[in-house]
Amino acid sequence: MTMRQTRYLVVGSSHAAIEAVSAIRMHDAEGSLTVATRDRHLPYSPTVLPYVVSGRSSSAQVLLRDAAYFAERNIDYRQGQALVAVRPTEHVAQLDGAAGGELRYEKLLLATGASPIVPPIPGIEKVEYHVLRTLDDAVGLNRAIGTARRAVVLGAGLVGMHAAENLAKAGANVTIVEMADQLCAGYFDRTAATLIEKAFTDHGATIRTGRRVVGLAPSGHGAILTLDNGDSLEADLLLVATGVRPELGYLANSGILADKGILVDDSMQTNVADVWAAGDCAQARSFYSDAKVMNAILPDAAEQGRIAGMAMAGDPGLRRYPGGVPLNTYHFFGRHAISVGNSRQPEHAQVETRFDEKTGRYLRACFLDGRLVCIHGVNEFFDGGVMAQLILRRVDLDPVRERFVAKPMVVGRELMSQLWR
C-alpha cells in the first residue's frame, strides 16, 4: 500500500494551528495541507470554554473555523487524530485513531497544545474530578454545576477562578484552595490580587491561599479533601486547576529537543529539520533574557504560529519571533484586570503605583531604564497590545512617564500612533 503524503502537515487545532494554516495558505495556495488534531471538534478557544460553562454560550458557537474554512482552501482536516510518533529522518507521522495510520510530510508543525497537570494527591484516583481545558470538558463542567452545592477549586490561576466564578453565581458554596499566599500570584501583585481576592468573597466564595491537598477520599456523592494544615473540606464538585504541561511522548526517539515543551529557534524551527513547534508546547526565547520559556498564552501562540507557518512555506515576510512577553485579561463579577510583561520585578526596576480605594482602581507599572517591562491593573482601562507593543520596541517612556502613569490608555496609543506604522 502506498504512503498517503502531504506537503505540509500541521498537528494541533487551536490558535497556533490555525495561524500557520493561514499563514501557509497565503504563500502556498496549492501545497497539500493536512490538518491532524486529538480534538473530536472543529477549531475552538480555549479561552471560550468559561462562556461554555456558564452556558452563555453553546459548544455549537465557539468554533474558530467551520469546515467550510478548510473544503474552500483544500485543507485536509481530520479530527479525532493524535500524533503518536514522529519519525524525523523518514519525514513520517504516526497517527492514531481509526482512520489514522502513517503519513509522510515535507513540513511538519507540532502545535499540540498543553493538557492539565492533575498532582499526585493521595486518594485522587478514588475520587471524581473535573478538569478545564477541552470543549468537552467544558461541557461536563457545565452540566455539574446546575446541580453543586459545595464545590472546592484546586489552584487560583485564571482557569480555577473563572470556574469558580460560575459556581459561585451558580448558588454552589465555593471554596479555593491556592498554595501560593496570594490569588493569581503569576500575574498580579498582592494588592491587586486583594481587590480580586474581595469580589470572590463578597460573593459568598472561601479563599484558602498558601494550602495544600494532602489526601482525598470519596464521601458520597462528592469528595473528602484534607489540607496540610488538618483542616477537612467537603466536595461534591472538585475541579483541578493546578496548570498545564504539554504531553510530548510522541518525540520519543525522534531527536527532537524538548525540555519543559519543544525547543524552538526566533523561526519557530526545532534542531531537528523540516519540523517546527508553536503554541502552548513550545519553549521559545523570552523577551526579558535569551533564555527559553514556556509562554502559554493565546497572542503568542497566534504569533508563533504564524511565523512557522511563514517559515515553513518559505514567506520571504518572515519576521523573527522577538520572545515572549506575557499578556492576560481576566474579566470578574463585573471588575476587569490586566497584566502585561514580567510579573517579577526586575532588579533595579522603577515601580509606580496608583491606587483609589474607593473606586477599586489600581495601576502598578514597572520601568528599567526609562523602558517599560510591566504593567497591571484591576479596573483600570488600557490597551494590552498597545502596552505589549511598547515593552517590545522599548520605547522610552521617561518624556511621558508621569502622563503615562496618570492615563495609559490615552499615552499609550499617543505614542503608538506615532510609531505603528
Given for the second form:
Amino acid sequence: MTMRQTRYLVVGSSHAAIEAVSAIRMHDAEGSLTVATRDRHLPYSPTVLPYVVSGRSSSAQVLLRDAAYFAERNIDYRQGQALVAVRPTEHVAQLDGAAGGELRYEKLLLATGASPIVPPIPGIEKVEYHVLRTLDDAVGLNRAIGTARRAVVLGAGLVGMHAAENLAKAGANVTIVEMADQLCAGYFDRTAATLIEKAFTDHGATIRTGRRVVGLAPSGHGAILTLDNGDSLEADLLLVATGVRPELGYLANSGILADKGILVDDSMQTNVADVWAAGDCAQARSFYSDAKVMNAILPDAAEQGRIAGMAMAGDPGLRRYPGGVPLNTYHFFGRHAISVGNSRQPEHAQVETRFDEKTGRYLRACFLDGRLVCIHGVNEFFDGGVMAQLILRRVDLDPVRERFVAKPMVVGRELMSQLWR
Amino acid sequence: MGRAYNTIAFDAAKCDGCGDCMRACARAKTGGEDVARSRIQIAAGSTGFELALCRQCGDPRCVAVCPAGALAKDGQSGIIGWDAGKCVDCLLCTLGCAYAGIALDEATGRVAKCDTCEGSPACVPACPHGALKHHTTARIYNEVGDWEDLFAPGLAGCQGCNTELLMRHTLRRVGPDTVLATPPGCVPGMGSVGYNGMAGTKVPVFHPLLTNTAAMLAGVKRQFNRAGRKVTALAIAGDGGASDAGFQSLSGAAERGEQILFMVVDNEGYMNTGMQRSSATPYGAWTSTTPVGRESKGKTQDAKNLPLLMVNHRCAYVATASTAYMDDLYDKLDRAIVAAETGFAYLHVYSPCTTGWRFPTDQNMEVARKAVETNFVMLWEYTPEQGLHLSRSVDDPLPVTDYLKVMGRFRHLSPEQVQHIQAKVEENRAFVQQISQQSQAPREPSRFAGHGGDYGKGDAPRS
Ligand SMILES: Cc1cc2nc3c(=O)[nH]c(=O)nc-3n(C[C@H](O)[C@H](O)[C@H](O)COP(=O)(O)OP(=O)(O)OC[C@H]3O[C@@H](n4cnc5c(N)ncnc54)[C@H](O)[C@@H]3O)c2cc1C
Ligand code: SF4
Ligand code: SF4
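What would the structure be for the form predicted together with the partner chain, given that what you showed me was the form predicted on its own?
Next comes the full complex, and the chain you just saw is listed first.
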C-alpha cells in the first residue's frame, strides 16, 4: 500500500495551527492540507476555558471553526490523531489513533502547544486533582465546581486566578497557594498584584503566597495538603495550575533541536528542512534580546502561526518575526488589568508609576533611552495593541513622556494616528 | 473572488475637532452624549487632528486573537462584527488591534467597535466640514466584476494609464449589443482595433478617421435602427479627435440629435503620436510642440472648453467626469446610455496621462483627484430639462498649485503663468456656477451614491 501524502501537515488545532492554516490557504488555495490534532473537538482556545468552567459559555459556542470551514477549503481535519514521531529525512509523520498511521508530508508545522505541569509533590498520584487546558478538562471542572465547598488552587498564574474567581463566585471557600512571593509575577508588579489580591480577598478567597505544598494525601471528600510551614488544608476540589510546558515526546530521534521548546528562527523554521514550529511549543527570539524564550501567550501563538504558514506556502509577503513581546489582559471581578512588554525592568530603565487610591487606577510605565519597555495598568484602559507597536517600532517617547504617562490611551492613539494610520 | 467594501475616509485637513461625529456616534450607539463612548475618536494632536477608528481590516488581527470566536468578518459587507453573546470580555482583541479600532467602553465594561451603522454611518453626515466620507464605490466594482469584460486581455498602453480602466468599465457597462468607434488616438493604440486580423474587443469595432467619427457612427446607428435592431452606438475618442479635426462632425451629429453616446477621453493633447498640443491642452503646459526653452514657456493659449460647447448644442445629455470619482462616473454613464437611446449623449472624462504629463505611474488617480479638488476641472452634468448641475461642490478648492506641482509638464511655470492659470480657474468656476444657479430644477438622486455617500450631504450640489 502506498503511504498517504499531503503537501502541508499542520499538527495541532489551536491558535497557532488555525492561523497557519488560514495563511497557507490565503496563498495556496489548492495544495493538499491536513490538520492532525490530539484533541477530539473542532478548534477552540484554551484561553476561553475559564468561561466554560463558569458556565458563561457553552462548549458548543466556543468553537473557532466549524466543519464546513475545513470542507469548503478542502482541508482534511483529523481529530483524535496525535503525532507520535517524525522522521524528517523521509518527510514522514507518524500519527496514533485507530485511523492514524504514517503520513508523508512536504512541509510540516508543529503547533502542539503546551500541557499543564504536574509538580512532583509526594502523594500527588494518590489524590484526585484537576488541570485546565482542554475542553474536556473544562467540562469536568464545570461539573465539579457546582458541588465544591472547599477548593484549593495551586499556582497563582492567570489560569489559577481565573479558576479561583469562578470557584469563589460559585460559592466555594477558595485558597490559592503560590510558591512565589506575589501572584501573577510574570505579568504584574507588586502594586498591581496587591490590587488584584485585594479583589480576591474582598470576595472571600484566601491567598497564600510564598508557600509550597510539600505533601498530599487522600481524605474522605478529596485531599489533605501539607504546606512547607506545617499548615494543612483540606480540599474537596484541587486544581493544579502551576504552569505549562510543551510535550515534545514526538521529537525523539528526529534531529529537531529543542531546549525548553522547539528552537526556531525568525520565520519559525526549525533546524531541520521543511519543518516549522509555532506557538506555545516553540522557543523563539525575544524582542528584548537575542535569547530564545518561551512566550506562551495567545497573541504570539497567532502571530507565529501566521508567519509559519506564510513561510510554508512561500508567500512573498512574509515579514520576519520581530521577537516576542509579552502581552496580556486580565479581567477579574469586573475589573481589568493590562500588561504590555517585559515585566522585568532592565538596568538603567526609568520607571514612572501613578496610583489613585480613590479610583484604584494604577499605571506603571518603564522607559529605556526614551523608548517604551513595558506598560502595565490596573483599571486604567489603554490600547494594548498600540502600546505593543510603540515598543516594536522603538518610538522615541521622550518628547511626549509626561503626557503619555498621564494619558496613555489618548497619547498612544495620537502617535498611532501620526505614525502608522 | 475577493470583494471590495465601502469605507469611511477621514480628511484630517478638513477637521476642526468640533466633535460632532463623536456625538452622533454616541447618540446612535449608546443613546447618550458621552463622546468617550463614541466608536470614532478624534483627538487634537501636535500637528492636527488624529483619528482612531476601526479600519475593518482585510486580515483582522482582533479576530485572530479572540479566544471566543466573538469577532468575524462579514463576507458581504466587509464589517468586522462583534457578537455580544459570545464575547467573554477578556479584552485580548485590544491587544491584537494596532489601530485602537476596538476598545473598552468603560460604561458597560465591554469592548465596542465601529460597525458602520449597517452601511449608513451616523458620523459621516454629522460632520459639518466634509472631513468624513463614506466611500461607497465598492458596490460598483462588485457589480461590474460580475459582468463580461468585452476588451481583449492584455493591452499596449503606457504603465499607469487610466484609459484601460475606462475602456473596460465602459464596455462592461454598455454590454455586448454595442458598436464601437475608436478614432486614431490612445484607445486604438492600446489595442481596441486589434492586431493580426483580430479585433481587440468582443463587440464590433471600427477605426474611423479623426475627422469623421461622429458622422460614420451616426450612419451605422441609423442603419441598425432601420433594420430594427437596438444597439448602443458608442465612440471613445481622444480630445484631439473630438475638439480639433473631429469637431465638425461631432458638432453636426450633436446638432442633428443622432442617437450616439460619445465619450471623450481627455488627456489634453495628442499623446499617442508624441505628445503634441491640442486645443484641449491647458495654458502653460509643456508639449512637444509647445516646448520649454529660452523663448517658449509652454502653451500660450487657454484650453477650449469642449463640454461647455456641447452644452450649447443642447444635447440630450452632457456631463464631465473623472476616474478619481468612479461612483459619479458610473452614475453619469448610466444616464448617458439612457439618453443615447433618444438623442445625443456626450460624456467628457478627464484622463491624466502619465507619459505626456510626466508624473509617476502610480499617481494617476491622485492627479485626477487633485484636478477636481483644485477646480482645475469641474464635475457637472447637463440636460435641457434640468439645466446644468454641479456634481460636487466647487467651494473651498485647494490652490491650483497643489495640482500643478504634482506633474512635470508645469514644472517650468513662472509666478505670472501660475497666476494666469489660477485666474482662469476662477473665471471658469464663476462661469459654470452662474449657469448652474440659473438651473433650478432638482437633480434626480444618483444610483450609486447611497446615503451619506460621496455625493451625500456635505458635498451636495449647491443649486
Ligand atoms: C485557562 C487558560 C487561560 C489562558 N489565558 C490566557 C490569556 O488570558 N492570555 C493569553 O495570551 N494566553 C492565555 N492562555 C494561553 C493561551 O491559551 C496559549 O498561549 C495558546 O492557546 C497557545 O496556542 P497554541 O496553538 O500554541 O497551543 P495550544 O493552544 O496549547 O494548542 C495545542 C494544540 O495541539 C494539539 N496537540 C498537542 N499535542 C499534540 C500531538 N502530539 N499531536 C497532535 N496534536 C497535539 C492540542 O490538542 C491543541 O489542539 C491561557 C491558557 C489557559 C489554559
Ligand atoms: S478592530 Fe482593529 S484589527 Fe480589528 S478590524 Fe478593526 S482595525 Fe482591524
Ligand atoms: S473581549 Fe470579546 S471580542 Fe475581544 S477578544 Fe475577548 S472575547 Fe473576543
